[in-house]
Each structure stands twice: as structure tokens, then as C-alpha cells.
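One chain is shown next in C-alpha cells, namely the form predicted alone.
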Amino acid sequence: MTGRQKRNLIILTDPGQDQAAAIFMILGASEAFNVKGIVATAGNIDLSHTVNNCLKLLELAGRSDIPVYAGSPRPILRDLTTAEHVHGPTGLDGVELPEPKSRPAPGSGVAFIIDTIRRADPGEITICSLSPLTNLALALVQAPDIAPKINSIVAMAGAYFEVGNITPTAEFNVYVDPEAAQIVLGSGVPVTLLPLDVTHQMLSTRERLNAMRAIGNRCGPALADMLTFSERFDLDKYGWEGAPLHGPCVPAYMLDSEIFSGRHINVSVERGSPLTLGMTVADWWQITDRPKNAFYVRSGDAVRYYQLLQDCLKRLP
């Protein structure tokens, strides 16, 4: 792992498989991380369910002092669309995980978005996106003094090359809330895009989930049998040697950012296309004069970002 300055981060998630596999890289990466608190989001699955997935995480991670906040339980304008043929009917289906001692920290999501950055110092606060950005969104659309004190929004979320997983067109957590995403785009604050254009270049084979069933803790076999529940659905659809694991490219690329290569470009958000909804417009080729608003990230390397999601997971109890 890179030596860098210890991040505090604000975690944005709707878990969601490929989202615990992020908390549990985050929690095994504590040098690096230090979470002021989780925002459960309403995404795949509603948002009582998200609030607890988090704390069950967090439970078997040994980590139940980090708070979590419930977020809105639906996107800005839209009915919320969940994806529970992916995830299951808790959408954290797979394993029985451990019910939560903790329970929710008291206020919104978005008022501890707000107040966090607002007692901040200017770039103290980075925010990990997992899921829909509506929490995000209505954080600086209520209190747009906070948008210059951010340091970056890192997120999962978005594809152009590989197009759309939820549409023919569009990323679920773009799809989901697209107001959302055009909002946050348009902050000014610095963003970190891992579309779907790289993460699903890292496969979770069987030989990956094996490894972490080796480890012997509590959280690398659970994670294992997770990704084993949720990656029938990818692996009936694409046919590959096994699923995306989208999630944890955010953490890593957080954590070693020469796994990754990209570029800074502009992208848009469509919003008013029943054929298009929600698809990430990405002129990778600088064919407009848009002002480049995102670093989109195209490509990684998957040996070593499941040799840093290893040693992270190592760390858990």
C-alpha cells in the first residue's frame, strides 16, 4: 500500500455484495482510512434494509463505532428502483450475518454530509461513493458552502464504453437517481469516476473467492459466500469466468492509484431520454468543448487490485 496521508472519508452505500467487499477493504485499510461515519442510501434495495446491511457490516467487521446515518429513502424526482434480482430479498443475501448491537445514529444522512464538511477544514473530507449520489446531491444543493471545503468525490458509478447494466444504456447507480449524478458532476468539486468500464475488467473468479475463503477470519469466507450468492445473475448475463466486482475499485483506487489508468474528461448525465435515461455521456475524445468535469477511469489491473483487496481483508477479524 502507498504511504499517503490518512484520508477522512464520508462512505455513501446501499449494500449490496460488491459494496461489503468496499467496507471491508476501507476497514482493513485503517492506516490509509479513517471513516467519520456511513450514509445508507436507498439504491438496491429500500433504504430500512441499507441501514441495516450497514450495520450488520460493521458488526462482523468489529467496527460498530463508526455511525450510521439513513439516508433519503428515494432518489431526488423519480420512484426508486431497486435491484434485489441481483442481490436478493435483503439485499445482502448469501450469509447469515451477525444482527447489529449498534443501531442508527440519530439525524439525516444528509444533515451529517453537511455538518461533517461544514466543521471540517477545507480538503479534509473525501467523500466514497458506493451507490446513488441522491444523498450527496440534496447535501449540496441545501448547503452549497460546502462544495469548496470537499477534497474529491471518488465513486462507482457511470459507464460509457462497456454501456448500461440495469438499462441498455445506463449504470444502476446513475439510473437510479440521475438528477443526482448531474448535480454532483456539476459541484465544481474534484471527481473520480469507476464506471463499469473498469470494473468489469475485475472478474471475481473462482479462484479469487477461494482465496479469501482461505483467510480464516470472520469477514473473508462471509465476503466469499456474498459474491457467490450475487454473481449467478452476472455470470448468466455475460458468460464470463466470473463477476464484476464493482465496488472496491473506489478504496482501491483511493489506496494505490497507478492500478488504474484514465484521463480527465467531461461527463454528462442524461436525463430526459426514455431510451437513454441516466446514461453517462462521456466525451472521452474531447469532441466538445464541455468543460472537463471528472477523472473517468478506463482501465485496471486486476492482479493487483485482488492481491490489495487480499491483504485488506487479512486485517479483519
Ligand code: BDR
Contents of the next structure:
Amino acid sequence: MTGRQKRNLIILTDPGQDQAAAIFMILGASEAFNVKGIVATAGNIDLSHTVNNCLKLLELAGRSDIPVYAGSPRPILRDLTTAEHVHGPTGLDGVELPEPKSRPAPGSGVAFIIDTIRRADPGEITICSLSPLTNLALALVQAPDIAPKINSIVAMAGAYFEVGNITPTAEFNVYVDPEAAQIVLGSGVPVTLLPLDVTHQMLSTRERLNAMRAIGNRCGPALADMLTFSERFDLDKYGWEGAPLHGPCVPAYMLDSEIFSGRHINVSVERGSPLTLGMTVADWWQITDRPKNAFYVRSGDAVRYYQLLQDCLKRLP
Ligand code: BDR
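One more: the block was the form predicted alone; return the form predicted together with this ligand.
Next comes the full complex, this chain leading.
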């Protein structure tokens, strides 16, 4: 990243062990990213837990200076679906994390998104979304003037070729708040989606987890323990040699987009059918004339991805 300008990020997250990995990747790449703030989302678990989990991760990484805002306690229209069956009863099980000394920042996550983008120069802020898109969608609805000022939205969301993980057809982040995902896809802001189609290629094999554990700092081994907890569900389900590591695909894409490949296509979210609610209908072959609204990433190089993660983890305490 030498010579390149830092990206100013707003992170949307409901961590989640895989999102802990994404947050650590971002913090370890401090030459590339400046984190303006984190908005905790209701998703993998309720909002009070996700706020606390964000604060704990920052405490472990020695970055309690980054403000954490509480987002909306629920999706725009629907009841909250959570995923403690994957992430554990705290939403981030697998390791004893330090109790945070810092408190959530005052004000709502939605107001933070709006104010930060309004105050910034056009193109200055990039949205890094690891979670359901509720808070960004609410910000775009309340303050449509922010849309043309956002540099881009890079989101772990959706699935098409790999089908779903929370229902047979829907990926969790989109299923939790399909209306929010559709609002974001219709906003006119450049969107890149990192769906299950690519995250399912990024398997956290034993060898890769051992390499994290061997780093010998605080964050590497803690992350390996967290991922060892959450992988149980996926290993049982898929029978693969490791679990998919979703979240870090977002910062990895921003750090080195050449690791990935995809296409500009139309992606629309199913919101009417109870059977396929939250499905991201990806027009990969341009069968319709619906306008292209997303760069849809379909594949990536797992070796380079884990090398990047490892390099970032090494730079943390
Ligand atoms: C997404 O769902 C969540 O449970 C994970 O943290 C990730 O954001 C994957 O579908």
C-alpha cells in the first residue's frame, strides 16, 4: 500500500469470530486504513452483545481509541434472526476476551454514519460492511444526500452459486434484513459484494489456524481459539477441511483486489416469497436488462488471502 492514500472506513459489524478476523486484518493494515468508527449491528446476536464484543476486540488489539456506536436494535421491518448456534451464547465464544475499559460512543450509529459522511469530502468515506446492512440503509433513507458522497460500499453479503447458509437460498447477512440490502443495492453507490461464493473458498484449515496460533502475540492465538470454536458448526455441516472465513474477504478485497475475480452485474434481493426470502438473485449471465448495481465477487485465491491475514495479524499486539 506504499504511496497510496489511506482509506477512511466506517465498519458495520456484529462480531462474530470471522468478523473479529476482519477487524484484526483492518487494524493490522494501519498503513492502508483509517477507521473513523465502528457501528455495532444487531445480527449474529442482540445489539447489547455486539456492542460489547466490538469493545472487547478493540481492547485486545489495543485500539480502544476507535469509537463504537450502537446501531439499530432490530432490522428495518422484521424480527431479528440471530446465530448463536454458530457463534455461541455471547456471539463471540472461544476465548476469554478482556472486559472493555471503554464505553460505547454517545449517539446512534445511524447518526454517526450520516454526520461523518456529511462532514467528509466527496469520496472520502468507504463503508466496510461485515454484517446486515440495517444501519447503512437507515442512514441512506434518512439522509439521501450522503449517497453521492460515499466512495464505495464493500460488503460481505449474499450467495448465489453456493446457495444459502441460513435458509436453502439465503445468506445470513441479507436474510436478517433483506429490505436494508435492497436499499443499499438501489442507492447508486458503487457496491462490491463478497458473497458465500467466494468466502466458501477461504477455508481455515488446521495448518492456517496453527500458523495464527504460532504468531505468539495476543491477537493471533486469540483469533485461532475463536475460529476453532465457530468452525465446529461449519465442519459438521459441510465436511470440508476447514470452515469458510467470511469477514476478512472485505478488507482483503480493499487491500489487494487482484486476489479476487468477479463481474459487474445486477443483484436483486427477494423480499416477497417466504420460501426464498433474502435470496440475492445474481444476474450472472445478464439475462435481464436490470441495471448493473454491484461488482459480484465469485472467486479468490485462498493462499494469498491467508498470507495477507497472517501478515496483518503479526502487526498487532
Ligand atoms: C455471515 O453470517 C454471520 O453469521 C457471519 O459473521 C458472517 O457475517 C456469513 O453468512
